[in-house]
Structure formats: C-alpha cells, structure tokens
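Quick heads-up: it's one chain on its own, the form predicted on its own, in structure tokens.
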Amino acid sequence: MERSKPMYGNGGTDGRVAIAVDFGGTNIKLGLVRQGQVVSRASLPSYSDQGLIGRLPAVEREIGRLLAERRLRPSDCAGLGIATPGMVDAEKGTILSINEKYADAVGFSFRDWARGAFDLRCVLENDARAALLGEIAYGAAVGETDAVLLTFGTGIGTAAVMNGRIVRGRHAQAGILGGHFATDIRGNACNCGNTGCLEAQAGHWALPALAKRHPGFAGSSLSRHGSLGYREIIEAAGSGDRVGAELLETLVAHWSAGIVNMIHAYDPETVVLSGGLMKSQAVLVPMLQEKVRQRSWTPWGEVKIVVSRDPDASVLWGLASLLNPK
C-alpha cells in the first residue's frame, strides 16, 4: 500500500527552508529559499516613506501565504531572514541609521517581532552586504574570498568582503557608504549631507535635474519624457541623440569612478555589478570595464567585474546563506 504523503515537511535532505524579506525602496520581496533555489517569491509595495512597522502585518500574511502554497509550518523552517538600507547592527537586530526610507524602524527588534509573528529566530542585515553574500554563496561570485558589490538601484548600494568575511567596521557602516565617495568635490548636494557623492552625481534620483541642467536639453529627445532615469537616458544616446550621449558619458565616467574607488579601499579580485541599471549590461559593461582599466592601481593584475545574474534574487540567497551557512 502506498504511503500518502505529508501535509508538512522541512525537506528532508534537501535541507530546511530560509524566508527572506528584502525591504527595498519600492518593493518588498519575499522568498522561501532552500539550498540555493528560491522556491516561492512574491512582492509587496513598500511604501518606504511611510515606514516600516505599518507594513509587518501584510508581510506577514504573505508570508503565511507562501509557506501554506508549499504545505510548510514555521517550525519547518530555519529561521527568518530580513534586510534594510541603511546602518544595521547585525548582532541585535536592530536598525541604527537610515537615510529617508523605513525611518520609523531605527531601534526596532525585528528579533521580537520574528519571535512572536512566527516562533522563529531573525537575522537581519543590510541589503547591499545581502546581496553580496548571496552572490558569493550561489550567483555570479560564488566561491570568492575578496570582492565588492554595487548595486544600482533608486540610489547606489555597495558592500566589500575580504578574506572572506563581510566588511562591517566599528560603527556598522564600513563598507556600504561607496554610493557617498565623493567623485565630485564641487558637485551636487547629496541627501546624506555630503557634497559631490556619487549617487548625487549619477545615482537615479539624481538623473532628472542632471539632465534639465544641460544646456541643450530643451531640444532634446528626453525634454519629452514625463519621467527620466537610466533607460532613457541610455536609449536616447544609442538613438544619437547628442544631449543623450553627453550626459551617459558623464554618467559613465562617474560609475567608473565609483568602482575605482570601491577596488582602491577594499581590494577586491571581483566586481559584482547589480541592479536595475543591469538591464543596459551589454552597452555599459564594456564601456565601464575600459575606464576602469585605466584608472584602478592594481598592479597584481586586473580586477573581474561580473554581473548579477538575478538582481531579484540576491538578496534572499544572502539571507539564506545566514540562516543556513554551508
């Protein structure tokens, strides 16, 4: 007689089940993670600048939702990953700076309230740095000891490992600051304070009074966009539009410089680049590899650069990697 089958199950051998939530700017994602597979994902609308405690109760209904479609309890799983912008200290669980987004959750215990939404232990950790270790635990860095992210987003993340261990510093902030070096003394005010950062100079929410500041930009096609970021700006500069490739070299010559200065602090031997600015890989890579060539001081040899294969994704193998280390 065949056995049925049990309504509930951790997986066996395959290994137990990570959630991960990522807290983006624009959407929440979520996922259940086993072994490096992200079995189940949905969004959520974040609604970033109203907060963050307001939108744990839709996260968790989503969250139960997922486990019911797999016939999973969260006894059967090994434990809840989350992930935020901003300065987190790991250790505690707790948020200790964030520019803008999620302001309300500073000082919050995302350990209690994992505890007493599921009965299940919490990891929490900053988004950039999740991503980059789910890149080197499963996507286009795996196996990597020394290496840095950027991601490019709303605004620029980035993240470094060395000697394989994450970069955290004293004050939780080593390391996830590149999108505020400076690649423009004189430059544009940033929202972190600083003058001349390179989110202010080329991040997305940069790009609008960017653009409107060139000169000929009433005369160009992008003067005719409701809305401006990097897809327009790159398809305007392929379509010779000479307002377009003014300002993508501009923008080019800033990334570069960004990721110069992420290889010159960190010393890293790969490059993951992520996020939506990704989708142009096949135009910007070559283009950002070059300048980068030229300007980084490595003598031991070149530095790799790859790209995410799934930007999406990143974040919750990171926190799965936490949860279930190998």
The other form holds:
2 protein chains.
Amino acid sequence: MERSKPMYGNGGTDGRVAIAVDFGGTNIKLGLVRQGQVVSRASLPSYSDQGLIGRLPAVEREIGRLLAERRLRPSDCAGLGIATPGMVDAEKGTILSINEKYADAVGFSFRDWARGAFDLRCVLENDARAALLGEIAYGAAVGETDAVLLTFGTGIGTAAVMNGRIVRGRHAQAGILGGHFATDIRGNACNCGNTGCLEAQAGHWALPALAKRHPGFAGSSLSRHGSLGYREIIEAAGSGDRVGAELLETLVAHWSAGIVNMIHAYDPETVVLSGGLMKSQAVLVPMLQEKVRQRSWTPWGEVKIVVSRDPDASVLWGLASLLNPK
Amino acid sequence: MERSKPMYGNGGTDGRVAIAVDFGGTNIKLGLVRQGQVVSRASLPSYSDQGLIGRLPAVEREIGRLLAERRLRPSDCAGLGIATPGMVDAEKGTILSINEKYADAVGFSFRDWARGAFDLRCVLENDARAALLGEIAYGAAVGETDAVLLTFGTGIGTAAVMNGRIVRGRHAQAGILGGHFATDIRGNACNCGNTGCLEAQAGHWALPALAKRHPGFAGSSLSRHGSLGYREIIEAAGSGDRVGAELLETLVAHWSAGIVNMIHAYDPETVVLSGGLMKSQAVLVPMLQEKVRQRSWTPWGEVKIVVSRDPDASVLWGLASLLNPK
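Could you give the coordinates for the form predicted together with another copy of the chain, as opposed to the form predicted on its own above?
What follows is the whole complex; the chain from before opens it.
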C-alpha cells in the first residue's frame, strides 16, 4: 500500500526549544523540549473545578521561570504547544467541546493568549493525540505509521495515526472518542449522552458505582476503602478478594474490548497503552494481550501492544513535534 | 480544515462502459455502467456454499451475453470491477480474509482472471466500500467528503470515507469492521472470534438464536415461522406481539449503538443506511434517528442519516467510479 511520510517532525531538529503545556484534570504539566529531550519540567495543580482560564497567569509565570532558569527568552523558542482533554480545533487553536471541568475554555483563543504573553505562535491539540504523536516521535512506537493509543486515566482517552498522519476527521473528533464506543448497550449512562460507553463501564471515574453494584461489595475488602479506583480493585484481586477478582475480570473484558474496537476501527500495527492504570502493567498487560489476541480479527498478523514508558513526557514530545513539522 | 478533492471519478466521464460484478452471499449481481447509469443488469445465484471460483465461468458467460446485447466488445470497456465481502487488498487485487462461504477465493488473482477472460484490467474492492463510493458518486450521499455506510444484510457491513478518501488502513481492514465492534461484551460469540460484536447480536444471521433465547418465544407468533429474520421480527412487533416488540427494541438499541460507534470512529457528516433491513425504513429510520440524536456526541451539529435508494446499483456505481478515477 502507498505509504506517505509522517507529517510530523522529531520535536526540534532545528535545535530550538519548544514550550509545552499539558492541562490535565489534576495537574498542569509544563516542559521545555529540545531535540526530543524534556530539558526542564514543572507541574502546577489544576484546580480544574475552577476552570482553565483563571490558571493562565500562573502558567505564564511558571513558563517564565523555566525559561529564566535556562537563560532563554521567548524569542529563542519555536513556539508554545498546549494539550487539553476534549475536542480541539487544531487549526483555529480553540477547544470545541470538553467533557470535563475546563468548560470555561471552550472557544477561548489560545493563539491570542500565547501571542500576548510571549509573542509566540501556538499549537493546540487533544492530549491523547499529542501523546500518540510523542510516542511515535520518541517513545514506545518510534517510527510507526499506523498506531493507536489508549490512555487509562480518570477517563479513557484515545488517538489514532493512520498512514503517518494523525486522524482528526471532519469535525476534529475522529480517533479521540474510542472511550465513547458502547461496549455494553445495557450499561451505564455516560456523561457524554451515550449509554454503555467503555469509559462509563471501565474508566476510573466509573469504578465506585461499578463496585457498589456488585452483590458481594459489602462483604469485600473494597468496602473499607475511602476511594475506589484502578489500584484498589487490582490490589484486592491480587490479595484473593473474590469481589475484586470478579470486578477485575469484568474490567479486563471491557478494556480489551476497547482495544479490539480501536484495532478494528483504525487497523494499526501497534497499540500504545498509557495512563495511571499502567502502573499495574506487570499484571494487566499479559491479560489484555491474551484477550486481544483471541478477539481481534487481524489475518495479516498480530498487533503489537506496547506500554508508554513516560506518559507525561509523551504529551510534551508530541506538542514539540507539532511545533517542528518536517 | 483542509479538504482534499475526492480521488474517485464519477463512474465514466470518458463514456466507456465499466463492467461491474458484486459477489453477494445469495446472488451475484452484474451490471454495465456508463456515466453513472447501470445500462444493463443481470443476476446469477451465488451457490456460495460451493465457493466462488467455480462460479467464474458462469460469470464470464453472463458478462459476454450482456456485452453482446449492447453490441460491445471487452476492448470497448474501461475495465472490470469486482466487489466481494471480506478483507480485500485493493492494490494486489486479492481477497485477504473472508468470513463467509467464499473462502476458496482467498489469494486468488482476480486480475489474472480478468486479463485472461477479457484482456481487461480489474479492480477489486470490499462490497461495503464499493457501496459507499457509489452512494457518494451517484446515490444518497452525492459529493460528501466525510460519510459512513452501514449495510444490514446477512451480516452488517460498513465503510468510511474521510476527507474525500475511502478509509482502507494499513492492512486493508479499516472502515469495514464496524459490524465487529463489540456492543455487548456479555453477548454472543461472533464467527470472527470476538465476543458481543454488533453483527453477532443484531445481524440477520444472529436473529434466530436471539429470538429463541427470549423467555416468551414459545408463546409468541414468532415461534410459528420457519425462518426468522429482520422482516419477521419487525412484522411481529407491528402486529402487537409483545416478544416481537421487545426483540425489536433490543435490536434498535444495537443498531443505533453501531451507528453511533461509526460516527464516533470516523466523524462523518452523513450516515448512509443500506441492505435488506431498509425495506422497513418507514418504521425503523425514525426510531434510529431519535436514538442516534440522543446518543452521539457531535457538538458541531447533527449527522444526517440517509437511506440508499438502490443498494444493488450503489455497489456497481462504486466499482465503476474506481475504474474511472478523476
């Protein structure tokens, strides 16, 4: 099949620093990236329930501090890259829709802000897309032309690269909604409006409700936890808790169905798994690989499943690669 | 967003006839297509349980007859287009994998056959992809650059066009596996190896098992049918049969989940529905539209849902458009 060259660069062959900011739900991660190295990093609390716009002065100060530490001026930099959850119009540099606490940023011009604050150009991208571009530029999927990413955090983010190009779609929503394919039409309502979405069944935020619906919950070690997430369920399963083991089995079925759906949708060579869930990769990845091998229809061979080595860096790398196109 | 021009022609602007053959599971449909008109049509029984290769002599004779009727020689034609179910390597002109009765055709060189039989070049494409290209060239989605198709026949076939190009993917399987996204991870084993596929829950072939599992089946009017398909269930629901109505509700939930999954995967402007199920479009389409409106996350607006006016012709049109690229 005809292969086109990837349209993304390697994050700074021109040697100039890219400023990268990743607006996560809990922390805002900042970095200076030069030739694929995150040469400086910082993190600020998001306070995302108070919105995004109000955090920009703090972000501006923190960027100023990182630049000063490296004796750089904004004019030494290639530009500013910003990642956020939600649907992003990369061309206009605005957020179209966000199913999170940053709703105040919909329609905000990050370009105008970057120009005003630093006199720099700005690229904006969905965080999962930036992560996948970063994994392809410097991470676990270097050089891949066809890859998908699933990142298991509070929600489940996804992205796809086909034939060397990030999949964006007509309205900027292609590739990023793999967490909102229904894997159980009899399942929970999702906060996106759909029913039975992967994320509403098996994302971190859905786990307390999932656990509490289990008939054995009250007698399980899980009932003694103040908060219930990926880690608590995996630990309970590992320590022989029957409810924990059953919940984990259900979750693995959903997660692997989500991976298979991404394979069936975008036909990748490689699947990159990322996010907080991958702290348990030693236990989980073999289980997921086995299920995916059984269930995916890939007569050409077997999809590689790899794990992000540095999820935070991958978003920053990806933003840098968008600022330094080949 | 940058829009590229569609890479497919209009099915014969040069005025030459395209020969098109659609290998369906029940019938092989043949046509001569000139400037978007199917000027001659014929149909042969598939006998698909006996394979595909054995039917080629009959196909060759029937093409010869159609050409003779129009006083055409093969050398007057632009080429031969062939559509089959399954995964097709359009570049090599071979079938890669087929989850149907035509398994004998995997790896067969349709190009060599067409050259030997007619001294014509040959294009091969998956039938749902050909149908979508045909709908875009002459059918219900004329001029769309971003569209998906779901065709509800024995199985559920799908295809996607993004930014004016048919979505094929690295291993020729992207776009066509929408019937094999899991919509119910607790559901039936599918003949593809996956569990809970849309097709295994709500495709025509899955309906007898679905109906018989309903606790009220024995007392339902449905138990008196020799065969059970889309039509019988829709008719039972329409005539007040409670089991029929409940089954239809389940099916509509699956079908609309399948449509939403295609929207979330490929971000189209338009969804084209096709296949035998659309004989009941007057009843079904309003139900599907309502569910899809509720459940799809499309902040940019509302996806149009249209129905193929001539599903058989759309495959033939699509093949002709592949033979006459702009």
